[in-house]
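Next comes just one chain, in structure tokens: the form predicted alone.
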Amino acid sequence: MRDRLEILRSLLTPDGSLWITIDDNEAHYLKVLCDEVFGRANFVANVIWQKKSSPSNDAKWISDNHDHILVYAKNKEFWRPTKLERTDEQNRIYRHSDEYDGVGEDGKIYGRGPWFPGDMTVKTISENALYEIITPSGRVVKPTDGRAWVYSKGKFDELLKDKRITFGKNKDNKPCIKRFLTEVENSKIVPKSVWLYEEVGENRNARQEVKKFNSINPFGTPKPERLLQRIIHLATQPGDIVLDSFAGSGTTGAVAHKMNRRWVMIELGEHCHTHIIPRLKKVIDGTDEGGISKAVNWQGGGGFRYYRLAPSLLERDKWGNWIINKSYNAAMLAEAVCKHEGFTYAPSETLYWQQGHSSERDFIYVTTQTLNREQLAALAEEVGDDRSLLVCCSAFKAQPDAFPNLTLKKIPNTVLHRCEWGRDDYSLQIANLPLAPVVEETAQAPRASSATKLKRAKEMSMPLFEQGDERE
């Protein structure tokens, strides 16, 4: 996990957040593990998210109801939740009217709490704020021993005044301020640390949703569209990418895309095949009804691309060292060292050495020999003075810069120059490189000056995976 979590971090932009749902047996290890890569400083919270409504009768000690979710930011000073709409549930406290206690006639809806604990006084004290308060039916009250009133006498009186200030129905209650709904109706929320089943869904609502995709195996674990939509919220705006690394069900994707957010989605198990895909492909058609399609009123449309990872291009062998991994052929050789290097895969049907191109006098050779002096100046010129080479081969037995219009290096080196592995800062960058256009061969190459030497040190994005399907 500390792996993934280093890349994670990396990937997220001064701004973003990471949230991560565990259950009990793991949660504490892991928040540890969480404050030794993000820094004690950013954490956020650790919501309690409650995963199932009723009792597991079959416990043999405890009901496991919960979940975790941690939440760390990359940089907590740059990072602030969006925060949630109001619900008429917390609307419902303000059903008092001016004309229930007699005071006004405007008939404006407000509620009576609970900003203050009930009898509008504080903890702190303040000379300016001890003063005794006499109400309409003409009782003198003052504040509690050890506390004082929230607001000084100047203050209170001009909240009387502009009848802020009831005292119940009776007119002989300790003072409360008034706070109007037409002031907070349009405000927003600042989310808990307590998600209940209710707000966000369970875990039988999920299998409910996955159902409708696959009825046959609905997931051991999924989570409810209800619950990604509220961190999605939370943690982003439309148009930002979510990343979810484990992608099970494939949840995150389904709800980021009805959310008009860009995702990325990872899953090494078959669920990509079994569930993922069914569910997107639900979504993009607008035929995916469940979940939160209608709060958000889904009609459908979008699309995807579909990837699968190739395998790694090197292996150590029995001694340790780095050697090209056997299920390459030499195809797949040439096409993966052409990625690595910046160059367009582009075989040429009659010259052995030309497999890819970075411009039109550019060209790479990919092979699994090892290449003596003497086969390297036969390729030296047969290519020319007018155009370069760069040759990755097993090994050379040469100079590297013997010849003027070739560069050598080994392929292990070369990849994993390009290679993320055993860096501090795993930067990737991953980009679609462009397909070869379809050329017809012409007899000679055009050709440049013999003085132009070859310079490949390019700051060039390392793709990772093989395009597998794609639905747009």
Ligand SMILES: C[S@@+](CC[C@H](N)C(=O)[O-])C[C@H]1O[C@@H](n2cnc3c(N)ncnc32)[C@H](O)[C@@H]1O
The other form holds:
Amino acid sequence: MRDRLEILRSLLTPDGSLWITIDDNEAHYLKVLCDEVFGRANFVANVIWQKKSSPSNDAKWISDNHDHILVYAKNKEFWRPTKLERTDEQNRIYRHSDEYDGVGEDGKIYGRGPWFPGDMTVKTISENALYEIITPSGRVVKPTDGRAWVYSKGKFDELLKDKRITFGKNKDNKPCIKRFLTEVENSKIVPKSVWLYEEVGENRNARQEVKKFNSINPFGTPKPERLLQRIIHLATQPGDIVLDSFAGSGTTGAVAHKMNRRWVMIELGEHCHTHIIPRLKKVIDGTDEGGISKAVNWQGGGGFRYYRLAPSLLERDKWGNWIINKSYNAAMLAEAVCKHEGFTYAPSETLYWQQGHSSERDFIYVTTQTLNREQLAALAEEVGDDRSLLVCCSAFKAQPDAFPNLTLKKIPNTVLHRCEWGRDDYSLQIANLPLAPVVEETAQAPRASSATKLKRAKEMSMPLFEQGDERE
Ligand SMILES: C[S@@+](CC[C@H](N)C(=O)[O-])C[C@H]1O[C@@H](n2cnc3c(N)ncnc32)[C@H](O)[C@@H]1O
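Show the form predicted in complex with the named molecule, please, because up to now only the form predicted alone has appeared in this conversation.
Everything in the complex follows now, all chains and molecules, and the chain you saw is the first one.
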């Protein structure tokens, strides 16, 4: 986990945060590891989520009803949670009116507190807060032993005059401050560190949600949408990017999407096809009416792109040197070279030398062959005057500047020898995916030529290839 945590930390924005749900077996080891990676100063909270409301009566020791949510900020000084909206439940404690105790006639609704049950005292003792108070019924009351009133005598008299103090219906209770609903109803709530299933759902609800798009395998430990809704609300704003690097059933992306956040999900297993893609398709076409859809009035919209990741082109050998990954074949190398040189890999079905492009008229050709002068001349003629081509080959037998429309580049032997050679197979279109609309180039903007691209790629990338003047 350490490597992963370090990468995740490096991906966070300065005001970003990481939220990890984890069970009781591993939570405490993970906490120590996270402390090391993030620094203890950036630990925000260990939220307890009630993942199961009913006890497991078959538990041998203690029924496991909660998970932990470890929360770390990239930098706690910058990070603040977005407070929660008040719920009707929270407003319900504001149920008294001034008529209730006959103090004041304006009918404003208030609650008692914040002290419970109406004991307006604190443990911190100051001498001017140990005075006696006479209730309207005539009873003398004092703070209980070891405590003092929360207000000085002067402040208390002021509040009493302002009708901010109640002594209950019988006017005989200990005093209590009134908090008016009109003062708090627009205020937001600081999140607590215990999240009950009534507020954010439990595993059981989540399984029902997952069954809507995969009835066969509702997943082992799915998270309810309301849980992710709370996390995403606390941690992000609309438009922010939410990453779930262990996507599972795809709840994070589904909820992020419905909350107008951008999202990235990564999944190693087949759940990508059995759960995540079907789920997100339903979210996008508006047919997912489960989870938080109704609460956020989700109507559908948006889209996503799906990529299958190739293994890394480069890996380190046992001496720590960069070498080509042994699992690469020629077609994969062609794709990797395109990426490396700043081209889009898109092998043409008709023209063998068009394996990728950087613009409408600038192409790339990757081959394991050695190209002689005649072959290059034929290629140059086919490319023509109004197109340009970057040729990456194992060797070439011509002056590198012999053909104005060709840029020649040699793939080093170290690369060649580590790949599976002897065939050029252009049919494996592993990246032939729909692309986002391309922004039109303006008439004034000069198109990048192969040479410009080459220079740019060389400046930006690792020295995978030598310059084109190294001939065999
Ligand atoms: C517990 S599930 C995640 C559940 C999901 N994040 C949620 O909160 O509902 C963990 C998932 O991580 C996936 N996984 C494990 N190792 C992975 C890796 N190295 N890269 C990507 N996914 C991985 C597993 O296949 C599994 O689906």
